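This document opens with one chain alone, in structure tokens, the form predicted on its own.
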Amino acid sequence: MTTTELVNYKVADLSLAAEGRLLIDWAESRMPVLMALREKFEKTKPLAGQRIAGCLHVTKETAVLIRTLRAAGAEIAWSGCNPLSTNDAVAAALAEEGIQMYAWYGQDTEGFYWSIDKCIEFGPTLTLDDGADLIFRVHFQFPEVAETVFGGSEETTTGVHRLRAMAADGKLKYPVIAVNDAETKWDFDNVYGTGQSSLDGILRATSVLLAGKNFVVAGYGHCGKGCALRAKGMGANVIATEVKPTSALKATLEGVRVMTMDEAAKEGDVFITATGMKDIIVGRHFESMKDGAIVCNTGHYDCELNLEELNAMTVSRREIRDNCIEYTQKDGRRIYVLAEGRLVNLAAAEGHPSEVMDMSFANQFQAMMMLAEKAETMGQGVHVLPEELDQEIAGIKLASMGIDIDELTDEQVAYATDYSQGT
């Protein structure tokens, strides 16, 4: 594959653009909320004058968000937020449409940060992040740029946690909206999106039968719960590992066995980490695993699996299938690691379905709108989107599905706030 590079983009192969446009067209047909927002704002262009730098997986769904932001008047520069999640055809289509696109599948570390730096050189007024790499790069490598950015948004649980820690330390220089904390993001994208797309990645990389397998989910938050739900639906025996008592209790009451990773490592056939924490599966766990164990990650960073310790124990290593590396141990046991320990749903599959990303990216769009209008008065720190925007997005989604719901009467509204009413 050749590399095509011009002043305003770098993608793998521009000749893939036609294929990419078809993928984007398909996603647009499945994302009615974003399309409604595009139709609403493409005439008034409330984002005119804004320069948005994005660092987010370059998928067909992301392309719909980018087109919508541009339709609302913004100028765009974009990089991927994971070396293995870029769809090269989509990147080519966006570059051909005039988006400053710096992304290609299989980036090395140098190329990854070069791409982010190109977006920073663009001179953004707003940043849009997934994992907060762009925000951190602005603050610590280009602090002068941080002084000229009005605000930013963050997509993920991991990124929001890191940004709140940064804000608590007094180091966050501009307001950031935690898109992840919108109900129409975390309770849909994280649960149903992660669950379906992660299992899709596992099946594409292995083609194994999940029914009857012991399926170990590390972390029973929204993402882990989604993976457990889908694995259980396919007949797997689900085991969860946790450090938070309430999450472990929820898993137990939902019919999931809970144990430590030391115990689970001996029983599991398939392992997936979804914690946002490093060193969830380490050397001693790999030593306990069965021959043929499959290990993957759906957390944002690949540090959840300690592959350095696995490599040190391994006598031979080979790629036996796409996105499936076989590690043979001294005793002959084989352990299979998917997608190099990176996001299995994006590296080995296509990421979340368009229908669920429709709501997540509608929140990203609304965050950009809110920042363009109110950033100067918001103050530094991590903020959330107003509840009414969340409900508006959910309402548009329901309407697109042909679903009607009840409304409170005036009397019911009055009753809800009348504290004088007794039993």
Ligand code: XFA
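Think of the rigid core as the biggest set of C-alphas that the two forms share within 1.5 Å after superposition. Numbering follows the first chain given and starts at 1. Just so you know, these numbers come straight off a predicted model, no measurement behind them. Compared with the form predicted in complex with the ligand:
- Of the two rigid parts that shift between the two forms, one contains both F361 and T184.
- Rigid-part rotation between the two forms: 21° for the smaller part relative to the larger (C-alpha based, whole degrees).
Coords for the form predicted in complex with the ligand, given the form predicted on its own:
Since only the chain itself is given, any partners or molecules it might have are not part of what comes next.
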């Protein structure tokens, strides 16, 4: 008998599905908020009739989001938003479960856009992005499809900046929710996600003792603060460098020494940049570092360390461990650069832990719910999720951890809002 099989996916190797299911099951056991939302909505299926096209890292955590959206009734087509973040085993497991999955590790530019276009062909009612590639492609290559999409969501700051510019020019045709602006997203991702994963990367690449070391954090924003917090917890003496007075003052009052990079370069044993700016550690800094100094980056780009200048002053180079290159100087000093200056938490560790992605993706889920419910009345432009949702997500997370908190009494609420008595 011959059967015609409609294959609505393209992945590297379907035989990896069993391996992928183990990864996803592990992530599910660490993602209680999404699992609670799944349980809550799998009966009522509020997303029934919605066709969601997603363009977001195909990881085990994303798989938990996808399974949750589907349990709530949505039909789904998915592509990766970065050819190097796709986990082929996860992609295979999802394809086997009937998700229209178009993603494989290392896909070239052509494959990347082909995959996005397959998701657009699917005829989405909602789009879900990380980096806004899908939204841009819908708007500029398939404008007729933009007319039939009710709304979308975007995960990152960079994507949101571009979408706001597009909205200001009147070019954004449907409402988009900026998931990044939710407190349960950026605050937890940046501080606790980046904090732990960056230290994890440093330790995997070097296995050094942090206790007693001078640990220099360039940039005391949320990511820098997270790294500082964790380094301190492991017994390091933390030093921060900053350009912004308020951030420098916060670091100071949090017990972190603040100085210029010129000064810090002489004192540091381990350096991490978390600024999003270029040329934070340059030749003259490498020049004054101690023998054995370890240098890495967890900022947005790989240009925070000026490795060209380091290379120019180096007499010999060797890879001494995975993700750890030794640069020997004329005077014999050795400087160790991790992950070639790329994001150390991605290159030498595993990115954000599932527990953190749980909060980000719970916001993505809520964004889809909100759009399904009222995209038509929201109006074009970039929107944020209501504050109550942050509280709801944090509340579910706390409940999953068995943590109870107090509630204001009616009298307390009345006290807080009473304006008849003065203060």
